[in-house]
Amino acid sequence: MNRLTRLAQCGFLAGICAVAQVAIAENPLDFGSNIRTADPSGHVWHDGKMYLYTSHDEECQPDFYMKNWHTFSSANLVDWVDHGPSLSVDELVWADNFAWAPDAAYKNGKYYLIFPAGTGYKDRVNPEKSTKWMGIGVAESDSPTGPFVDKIGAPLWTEPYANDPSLFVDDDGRAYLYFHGKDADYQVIEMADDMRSVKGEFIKMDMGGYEPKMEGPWVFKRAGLYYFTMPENNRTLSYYTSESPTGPWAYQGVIMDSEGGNNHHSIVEFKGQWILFYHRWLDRNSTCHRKQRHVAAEYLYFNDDGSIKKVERTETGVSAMD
């Protein structure tokens, strides 16, 4: 075989595996069985594995009745390990159901999941008539992946109503807790140094004036700039920037548009490039044949000054990283 046709058949070769790696990227992403996933936080810990904390929905459940949590991982973003179940509202003495949206934690040695969950029925037809109340809690493991274990057997706080939340260690090893919460929103409060119980009182934080609907929020920091980030009005990604995690923001403008159905993300740097996880509403071999959620991923880029390029949606999203 001379030079010219071994090249040519590397070249062939390299042009197969170039389609391959395409291939296999897809999205939403392939968790490697039909579980319906929503609300991700992605966090890379000291394995430089990126970790996904995810809320499971059940096959065609009702207005999101939900159980548990799940935890994914993977070295490359296209290849995951389903680790099961890391926590269960069965597990728990305070709530019994809406295993909504978590989000995780690393201090003091320890993994953190801090999640919300709750009891009761919310009645949409009569809403005088419900009766439903979601507030938050934190679970430890000394694994990222789990099981996560309630230490404290009751939520971080009964008033005000909360979920959706987001914990944020800063470089200074100080946690903030962020979340959704009835008549509540746009408020942070500082966790405790053990991780099990909050300290202080909460933060009103100064919005710049604009304070849509919100819920879902993340807050991450690049290049000592905070960026507090939401579905805004619930469906469009968008974020405010600052020079402290408690505020003041500025406002600054949309990330991603609305598809329809709520959203739910996490933004976070893995192998230096930056990742946008949310939710997607399709119908994938639904038995109830109706839409519902599906974890994705997309790249996201910055502008020089900081500012976010705003992403959209692709079938492909991000291919193998290793």
The other form holds:
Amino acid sequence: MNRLTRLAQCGFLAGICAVAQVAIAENPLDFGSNIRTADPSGHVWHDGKMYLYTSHDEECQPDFYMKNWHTFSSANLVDWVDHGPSLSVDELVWADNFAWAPDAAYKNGKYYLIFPAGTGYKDRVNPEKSTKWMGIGVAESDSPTGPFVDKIGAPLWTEPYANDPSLFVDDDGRAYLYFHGKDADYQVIEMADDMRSVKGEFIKMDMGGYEPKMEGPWVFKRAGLYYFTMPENNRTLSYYTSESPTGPWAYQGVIMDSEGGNNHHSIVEFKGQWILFYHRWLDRNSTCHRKQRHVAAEYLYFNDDGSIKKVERTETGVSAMD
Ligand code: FUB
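With the form predicted on its own already on screen, would you show the form predicted together with beta-L-arabinofuranose?
What follows is the entire complex, opening with the chain shown before.
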């Protein structure tokens, strides 16, 4: 699997061949190594490049014991640079595991990595004996690729149990934090201006009476309309819309069907084209011959009324957008 295909063009008279390297689109994305990635959060910062903040699966680890987060960047969505681990649980004083789905934001001239992490043990045989706990932290950097430093040295809160943070910074600079929580789904809380704590109360959002099991929320704004998207039942990507980042929200339907296994996604505009990033469960050179997670991308389109056209999963994904 290599997206760089060598095309040989041979001059008849000269008898020589010029070799050109052509970037070929493919899903999952080619990050240049056998790294297992999941939970992609895409952002376009001031340099116009796409930055992807992902979690990093340990090869064949079955309980989502995960240790660090990676940042990737690309100028065309096909050629990617892996900037390496931008934060590791080894650098946290309050967690030592569960480096799950991250997100990022830019505010106050700094880049923020918001991440779930935790500690404890998941007992698969006797779940009641599990001690696993997770919370949400924030780390900051002067660079979009990190390294990110946890200046708070603690989670934003300890109760409720929470993970899968998603930060949405509105046009007025207010930053809203959405997440998945134990008995706390469909809630939002605002970040303090310095991004080192939350302020106010958790707001339980009005979802129009439809609140299926979920994780991995994502919020974006297009043409003045807010979109709350999520993997419904952790698998089928679906969405709501609202006139406000805190709702009330109206359910609008499915963006992408399930392929089996959890899905986690983000939706972001790049060079005028909307892109859906998500992960797929595929057996690609897996040492345990089991499906592992890999980040993929698709084009996403809107109808004139702002509704999202359903996205089909493809093997080719997105082409080079130079
Ligand atoms: O990657 C670990 C967890 O799996 C994420 O936090 C969830 O969204 C699911 O993708």
